[in-house]
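Encoded as structure tokens, the following chain is the form predicted on its own, with no partner shown.
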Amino acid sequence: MNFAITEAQQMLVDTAKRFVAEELYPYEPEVEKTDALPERLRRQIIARAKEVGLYAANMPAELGGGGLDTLSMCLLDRELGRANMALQYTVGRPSNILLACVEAQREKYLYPCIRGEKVDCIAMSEPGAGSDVRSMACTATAKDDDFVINGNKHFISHADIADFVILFAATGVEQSARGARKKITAFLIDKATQGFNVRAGYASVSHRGYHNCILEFDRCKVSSAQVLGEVHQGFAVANQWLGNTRLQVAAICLGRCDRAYELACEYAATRKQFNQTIGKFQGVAFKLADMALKRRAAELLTYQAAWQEDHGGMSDMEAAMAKLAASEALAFIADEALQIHGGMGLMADLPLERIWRDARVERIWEGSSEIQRLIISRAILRPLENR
């Protein structure tokens, strides 16, 4: 495996950078004090993002997107994700759930989306259903040629400005070796469906300008027409997305460390206590070794898993590698970088305090530490078991 990156990746990167000092930094203190993104800021940095060719670049070129390969998307994440989560999302990166629509679902959910007309946003996981996707709640009974949606989700990301949710609600049982178990379906449904509510989550220490929702269905009718992918298929529909969407948390993570990192660096280097810099001092010096391996180790982790999904596939392993990896490193290094400034990193002056925050939520969700860790050693020991 050969990661050193191609010209065209260099430029890419290069492009991102300058985007996110341009247009992303300078409205960093306006969404950290207010915890709200305003429309027109939005607006305008969905423009700048088509103009240089970043919206939608984990899209296919065929379609409308930029066609990038999975590495080069990791790349282009790493940073993006050195901003505020509100700024960074708002580049762009419709669902490739998305891929499985089909005929009129591709013009009215897919091509919007595409062109930066439209945000979808993922309705999973419920208060009595996180990890445990299949104990879900919500429920779709069929009836006719619809379904009549019931139940709740929560900490459902932007949902507050997407247009439409990509729901999953249980559709059946089924047997299994395990025992019974729901059947799970995809419905495309749009916000302004009767017998459907968003409402604002719950305030969050991280984030802020990017808000969780809950959303209520009562009796929401839907037309058969709105399921994505197959009846009872639904997690056919999702685990692409879910592994690459650990691989996009591991990117942006990796971002957010390098931005931590190269803080402390120059604050170790310029900072004089007792006549010498700080970093000459062991007790920093070593916090800088300590992260400088940690980014290292994650960032190869992370790659590699990229280079593999553009080489075959990626495995479930390495997807998860690559998430508990990047954003344990994250906690660490942010936690550290704060510890070598001392008082100052506590304040808003600097960044460090809010990517401190934003790390804690990364081992949570799309997978908490613990998941990741139970897939691994599965992965492990499933050859062993079955000798």
Given for the second form:
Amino acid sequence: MNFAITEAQQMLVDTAKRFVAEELYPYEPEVEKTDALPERLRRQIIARAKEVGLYAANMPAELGGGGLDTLSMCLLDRELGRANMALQYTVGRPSNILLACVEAQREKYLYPCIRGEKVDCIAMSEPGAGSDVRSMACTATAKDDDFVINGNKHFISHADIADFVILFAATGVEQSARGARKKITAFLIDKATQGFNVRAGYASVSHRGYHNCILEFDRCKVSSAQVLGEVHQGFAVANQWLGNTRLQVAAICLGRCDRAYELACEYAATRKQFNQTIGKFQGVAFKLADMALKRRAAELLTYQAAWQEDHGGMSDMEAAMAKLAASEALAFIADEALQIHGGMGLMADLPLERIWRDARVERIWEGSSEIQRLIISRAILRPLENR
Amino acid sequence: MKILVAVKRVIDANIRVRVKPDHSGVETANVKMAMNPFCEIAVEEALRIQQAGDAEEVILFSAGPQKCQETIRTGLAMGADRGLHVLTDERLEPLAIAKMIAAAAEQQGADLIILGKQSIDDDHNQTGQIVAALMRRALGSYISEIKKVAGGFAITREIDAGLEKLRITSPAVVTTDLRLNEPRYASLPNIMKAKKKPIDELSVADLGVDIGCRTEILSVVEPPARQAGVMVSDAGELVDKLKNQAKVI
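Which structure goes with the form predicted in complex with its partner chain, now that we have seen the form predicted on its own?
So here's everything in the complex, that chain up top.
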């Protein structure tokens, strides 16, 4: 097996590394301190990312995107993942699901997103519908040629800066082998639509400057031309285009692992206590060994899944293993890196306390660790059932 | 006008360099390599001259093992047109490199040769000067500014006394100082384009030069560890120590 990346991929990594160091790191203290990303700075980062070709790198080249394959996107996301979430997100990665847009929708939503003129967000979670997303209470009722939407969404990332929302709402009930279940449809809904309101979400321990929001729909009327994909086929669209988000989370976790791990190694090799560098104490040295081991394992699982996706498609189990391994490696590495730094690790002077705080959500969103284990265990047992 | 830019593959500037246990050189196995930062500045300047409409082609040159092509490819991803690679595993001194650059520039008909003022590994700061001497061309070393003018180039040199402004005739050789420009990113579209740009592989024999070494490396050692300083109580004690202990005044 050859796990070496290509010359072009290495150049992409070098460019991304420099971009993060020069265009994102300098603004981290400000964003962390103020919990805000000024619009002027947001525009500046978008402009620079477009110049360097990193904006919308996930989108097909023939549509004006970067045309990167899944593995290359993982390499890019890993580098971006080193930075604060608000800054990293600004580099721009329109949701893949927008590729399901039909031509008229492409002009209005997809192309402006690729050009960095518009930003999308995805609205799925509800207070009563987390991992069991299909139990959602937000409904869209067909009326003439329109749909009328009622209900709330929460935990909707960056809806405050988004220009439109990709909304998932229940449009009926159907019978399945496991009983009655809701039929889901995806909609493209502009911010200014009457009956649609976005308000600030909860104060969170993670992601300063990058906010979650609450979306309220009250008799919000949208035309059937706003349906993304087919009516009642919202999950089919999501499954086709959102599978890669688990790898994206894995790759971002790897970037954060890198930064925490590098800081820990440097500190262990230079900090002296009891007349020797603390790395010489086995208690610290073994932590580094375990951190290196978990990081490497997560890296290999992520790259292998991405490679598989580029060569015929990865399985749900491969994506789940990558996401699970990388998010749990990050939890471990962030915590141990902080421990190696002692009290200093908790201070805002270093990025460690931020990486440690931000790490927690990675084991929850895009499918919690428990859901990932469910996916993996089902894939193991499925061939053994009904014999 | 054609511009030839020499690019050298060196240990990445962010890597801590380690001496080999047998003191024959520094460790390069499994160490991240990159384009010499001064060479990046040289590539950037060539591209700016080309973008200003004063050059038709920017050709990159590198000599050394196969992996040097990665360094050339990085320059192509910045925007240069094509590459020349002299494949050799020999140890190369500035004189040998300069002879190869001169021969290649002659073959390619390059009117302007841009080099970094020095490489961050060997720190010789000789190659550009030797190329100019071998080719009997005008030399502008340590430039912080260059502009094409009728019959040559207007350059600014960074010297100890300040800035020296000169006009040199074409064809010419210039070496870049740190403040000449800020090298661009290899953008994603250019990285993709670079895959298809040609790199011609040459042998030393193709250039017909003798690259034999005139020096021999006896030993490479780490710089001595810095001794801890001492606090002196007053100026008198300082002067006394400088005079009698350090014996420097």
